[in-house]
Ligand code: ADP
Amino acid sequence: MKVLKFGGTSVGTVESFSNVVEIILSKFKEDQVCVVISAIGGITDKLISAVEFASAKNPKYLEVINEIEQIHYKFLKELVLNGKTNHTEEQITALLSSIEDKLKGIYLIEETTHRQSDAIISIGEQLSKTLLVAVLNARGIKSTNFEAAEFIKTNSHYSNAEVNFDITNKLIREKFRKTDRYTIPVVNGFTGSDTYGYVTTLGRSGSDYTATIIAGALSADSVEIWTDVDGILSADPRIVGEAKIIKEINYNDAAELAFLGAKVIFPKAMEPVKAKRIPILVLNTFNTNFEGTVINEKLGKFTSEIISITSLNNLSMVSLGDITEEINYSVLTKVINKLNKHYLPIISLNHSLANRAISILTYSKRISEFIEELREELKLELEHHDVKKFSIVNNISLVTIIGNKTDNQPETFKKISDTVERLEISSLTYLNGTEGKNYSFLMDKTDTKDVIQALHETFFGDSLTANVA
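Chain above, on its own, the form predicted on its own: structure?
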């Protein structure tokens, strides 16, 4: 069995949705398949905006629902040409009615919770799944609507739920046991449910995660992640037009690329298949003849001394200094607890007992609320001068060169420093690399593009370039 996952850009237009159907049919001829689908491109953002409008008591949320309705009816009409759409229209109407009911409740009380938000946002995937099942059935292919919340069981950490694999794997095997070779199950990505039956969402790369969860439970032959680029690249193609294809990469390197900003499957989403050595193929919906990138347990073959250049933008550095030695760990605990409360990941942490200082690099999103609460949490320490320095620097970027070898560190670092020096970039802060082969530095966000382009030219020059849809 192959598990095929299609992202929002892959089904973002009627034409691309139709192309996805052709890909599914071609794969179905070769092997048994399960399809995991994301919401139509842009729908999740619309649902998020509808929640925001409703919680602000802005009736504009009704306009957003109407937009979503028109988009899906248009897709249905143009994709199902035999006109037999009444049942599917009823299903879409019912889903949209459930959204409206939930939003009306939020509108009346002017407040929303993560649980309510998950219940609404996840309906985008249910809508696209309903469409795909209708289109496949109209093409004469037996297709079944599988609801992910029935068999992907999680905790109640809404918006970024953790999967209970003991229960989930058992339920998936039971659900799929009765599916024959000539039926295509279609699953809504990004979605699970907790022990109380409430809908949860799986966070970043959630639909990819759904695909690998199913693949791992069923010991599938492979997972195919269909997206809008030719595979994993040597740099962000929006920055470097000549970005190169990485044809093969191992799970660990792919995970590091993803964490450090590359457009790759998020590390969490690789875990269910990594243990079973199930390969993940990253493929381009708009360039189906290209072989893409394979993620597996092998080391990969790289001709360059580096694998890729990544960047994380919109970051903030929070620094505390001159901390009284006796409360150093106490202060660190308070900082980490507040980060967790605001769902702010620690990208880099420097805790120095000798210098009596703590510095944490994290995302700028929600940073103002975090800082406000942290100042209140440390109010006594600041008043008593047990913490004398408290500062924050915003609008910074982390650029990382993912190295390939550990035996030529000095030469690689010299190339990096010489390239950056030519650009006359100031205020660089180098961070320690991992495994002795990676190189990271912080810099002003405004200079990031120039630095990445220059570094890419230094290390890659001319070789195979990517096709970006």
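Remember, predicted model here, so these are calculated numbers, not experimental data. Here the rigid core means the biggest group of C-alpha atoms that line up within 1.5 Å when the two forms are laid on top of each other. Positions refer to the first chain, counted from 1. What changes on going to the form predicted in complex with adenosine-5'-diphosphate (ADP):
Looking at 193, 292, 122, 136, the entry at the hinge of the rigid-part motion between these two forms is 292, while the rest lie more than 12 positions from any hinge. The chain behaves as two rigid parts between these two forms, and the smaller of them turns through 6 degrees against the larger.
Same protein, different form: I have the form predicted on its own, so give me the form predicted in complex with adenosine-5'-diphosphate (ADP).
Only a single chain is listed, so you will not see partners or other molecules.
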């Protein structure tokens, strides 16, 4: 069995949606399939902005709803032909009305919780799933609407929920036991539910994770992630037009690349399939004959000393200094608990007892609420000068060069520093990489395009691929 996942970019237009249907049908001829679908491209962003407008009592949220409605009715009209739209139209209308009702509530009380927000933004996937089931059925293929919230069980970290695999794996196996070779289950990506039954979401781009969770539970033969690029490349092709295809990459390197900024695959997606060695293929919906990237347990044979260049932008560095020795750990614990409460991941942590300092690199999103609460939490320590310095720097970027060997560091590092020096970037800090294999530096800059382009030229020049499978 194969799990096929189609991202928002693959179903962004009526034409590409139809293309996806053809891909599903051709795969279905060869093998049993389960399909995981994301919201139509751009819809999740629109839903998030509608929530933000409504909670700020800005009636603009109605305009956004209107755009979302128009897009879905257009898809419905153009995709589901043969007059078979009636029942589907009712379902789409019901989903759209539930978005509107929920937003109206938020608008009236002028505030929202992550829980309410998850209940709304997950509807994007419900809508695309409803369309896909209808189109497949209209083509004479039996397909069933599977609700992910029924079997992907998570904690209550709304917007970034953690999966409980013991329960989830059991529920998935039960749910899929009765599916036969000739029916296509279509699952809404990105979605789960907590122990109270409330809908949760798995984090932005989380539909990849939904696919691998299902594949892991069912011991599928493979997972195919269908997207809008040829596979995992040596850099984001939107930044480096001539980025090279990585034909084969192992689970850990792919996860690292994703965590450090390569949006093409969700960082946690490798976890559920790694132990069972289920390969993940990253394929292009718009170039179906291309073989793409395979993520597996093997080490690809790389032609360059590095695998890929990536960056994370909009980061903040929170620094605390001159901390009284006895309270150093308690301050660190307070900072970490607060980060956790605000779902702010630690990208890098520097805790030095010798310098009596703590510095943490995290995302800038929601940072002001975090800082405000942390100041309150450390009020006494700050007043009593047990913590003398407390500062925050925003607009930081982290550029990472993922290497593939550990033996020629000085040479690789020299190439990196020479390249960066030519660009005359001020305020550059090198960080220690993992396993002595990666090279990361922080820059006081939000746009990293020129740096990535220059580094790519240094390492890949005019080679055709980053490696061979």
